[in-house]
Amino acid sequence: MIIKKFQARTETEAILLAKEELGKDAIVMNIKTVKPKGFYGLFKKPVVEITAAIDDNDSYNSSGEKMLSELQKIQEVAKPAPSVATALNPNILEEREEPKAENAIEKRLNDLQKLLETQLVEKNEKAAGSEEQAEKSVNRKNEACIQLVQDQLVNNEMDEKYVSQIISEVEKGLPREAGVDNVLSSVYQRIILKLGQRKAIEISEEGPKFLFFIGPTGVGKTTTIAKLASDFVLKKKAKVALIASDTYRIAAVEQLKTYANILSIPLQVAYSPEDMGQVKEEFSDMDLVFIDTAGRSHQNQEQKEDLAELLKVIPKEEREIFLVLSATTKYRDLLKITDCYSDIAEYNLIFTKLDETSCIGNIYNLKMHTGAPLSYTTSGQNVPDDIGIIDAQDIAKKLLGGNDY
């Protein structure tokens, strides 16, 4: 694979440059705006830089083929120049034969060819040892690049078994002399592929959709609901209602009431599955109904059963479940939590508190462990801001060490 960067005033101009040099099959891998650095950069406009790639399937001639090609050129040059008469009348060549001159030239050329072939064989024999060393050097370079990327992923708290899986898949498709750009690009694409399609909340024309938010205490379920509900009410003009089923925490109910008053949307409290059934009928004309559930311990079987009964009230085709997890929680605990909720129902994943951690490997780990779709991430307490649909490209870049690479 050939990877090159192109800069121009606009994105279109940069893409045209890439297509012109790499061909129409070139693929644009990344687009960013580059601001000129230094004092004089203050007076210059930023440019658009794209990273483009294309598969390199062209085969190169061996050294022997190249020398024989050069020999053919020598043969062409060594042909005797025609006389003036011959140039004016090419038929003279057929009538006049010069066997002695032609035989002499052919002999010299044959001798030269044998000499070159002999020198080529000797050179190849002498270079056999150095080629072996060169091969080892190339392998060491590839290994160093791969190790660098592997260490970065592990440092970002990706599970080593998932790192090894990615590296193993990438190594199979790497060219013989893969630079850092090739390795990074291959790993980057592999991560995005494995993170899969994201799951966003969408309004259905077939009736209200009931959205359950489940998860441990303190992960930010109530605040996440407030952010999403505000976005749908203020920006998408949807008909939204709230249900508080977290009757263990009075503060959670009061918090939801505050948001409901600000947004001028209805709120009901459901103390039991029976209450949930009644509220469901009341909100039959809504687009979305956000349901805040109580934080439950993954080690408490009774609480798990209570949640399961609450979920059963809403048919599967009318509900969506979002497991809310904190990005700051220990990986071992996250595994237990997700396994616990997997026993109850299928869910989508939301990760909160990304602003409180520098490592996001657990997002990838939990996606691989559960197979559940990724939905949203939050990075602060501001409502309705500090939330967004998960960005696989952004996650991949951060796992590899930054926003740009």
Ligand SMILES: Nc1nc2c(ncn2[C@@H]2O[C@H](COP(=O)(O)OP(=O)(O)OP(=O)(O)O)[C@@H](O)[C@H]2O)c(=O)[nH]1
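Numbering follows the first chain given and starts at 1. The term rigid core refers to the maximal set of C-alpha atoms that superpose within 1.5 Å between the two forms. For clarity, every value in this text was computed on a predicted model and none was experimentally measured. First, how it differs from the form predicted in complex with the named molecule.
- Once both forms are overlaid on the rigid core, the distance between the two CA positions of residue 11 between these two forms is 2 angstroms or more.
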Given for the second form:
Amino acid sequence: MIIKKFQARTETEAILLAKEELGKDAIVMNIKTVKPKGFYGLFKKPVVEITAAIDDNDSYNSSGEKMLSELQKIQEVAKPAPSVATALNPNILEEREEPKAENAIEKRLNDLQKLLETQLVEKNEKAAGSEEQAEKSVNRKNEACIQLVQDQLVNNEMDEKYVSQIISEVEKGLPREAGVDNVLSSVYQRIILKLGQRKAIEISEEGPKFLFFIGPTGVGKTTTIAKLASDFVLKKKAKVALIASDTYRIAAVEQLKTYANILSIPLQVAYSPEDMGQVKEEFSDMDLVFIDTAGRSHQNQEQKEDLAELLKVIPKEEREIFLVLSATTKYRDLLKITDCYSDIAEYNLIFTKLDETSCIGNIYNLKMHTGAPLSYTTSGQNVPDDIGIIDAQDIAKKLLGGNDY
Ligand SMILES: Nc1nc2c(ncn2[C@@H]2O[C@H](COP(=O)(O)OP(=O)(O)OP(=O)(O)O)[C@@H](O)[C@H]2O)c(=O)[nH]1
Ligand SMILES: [Mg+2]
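So that was the form predicted on its own. Now I'd like the form predicted in complex with the named molecule, please.
So here's everything in the complex, that chain up top.
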């Protein structure tokens, strides 16, 4: 991993500099405003400093020590930062929220660090009896540190194979006497890199985008559509339409109709691929068309084929597919569901019901398993408020911060 700081007059300029030097896949880890130092600095305007990173798969080589000195301490990266995973896309950055006050997650992370340090001091006091044991003690400190972080990730239901993968990558670059902060910050930054660039819905100049929401029954597809459609209609003044294609339940169409009425936007029902073709023409002057599909059992072959037929009506370049998953579903079932939908099409991932679970390891696991971009998370039944673009920093903090602190 290469980590570098870039300064410029504006955040966008700093990001462009980072992009130029590190490439388009670089990820912004932190953004802050810096006042120029020294006497002459008094007369200069503050500049924006971003810390960007790129995974070069060759991390911590001979200059590992130097790179590590550039790694910010976990407190620094965990400071109230812009909320979003800040992939290097200026459009996405526009959507970033203002920095929040110190929040509970950061406090938990700090508490975790203190706890880990206390446990390590105790272990080292027991171990360090003589000079001769000093060497062993250093190794033990490293091992104990890593073990504690590892346990934390597994407790948050991260798959052990992915935990081992991250730990072995981090271990390669750790200095001989790495402290808890070194281990935590390396793991934190690696998790953010692995979560990758997020996928947000954006309006295109080239015509309407048809957004399919697919997934198992009752996960929150319709509610999520209502939240997103409200956001685009009310805040972004976009031209939005809805399509109900739930061929199994009348109530499903009624549910969507209610939202369409509240937002005063058009709704059409498409029961078959032919209907879908007609409605597509009708909505050709829209910015975004949200398509609600019937909740399906991933084991039902007939339903799977129906969905595949429906998707085929819209050419790939005009459509985006969002697989909606509940964060409360068992890991083994999530694997089966994602595999089943992978047979049909490429999708982006939305996780709902984060308010109903304290373990979010599955978000990381599913990202690794599918390679699909992460897009949104929802955390409550309130339309339109309980939704946000996936925030990799937040996920990394929660994974490391645990539930008991
Ligand atoms: N706690 C919580 N409940 C949610 C969330 N999102 C949706 N729900 C609730 O989950 C239930 C099902 O939501 P729907 O939007 O109807 O789910 P669906 O996937 O469209 O369901 P089907 O159309 O039957 O497949 C409703 O009671 C929603 O209020 C969330 O983020 N958190
Ligand atoms: Mg529904």
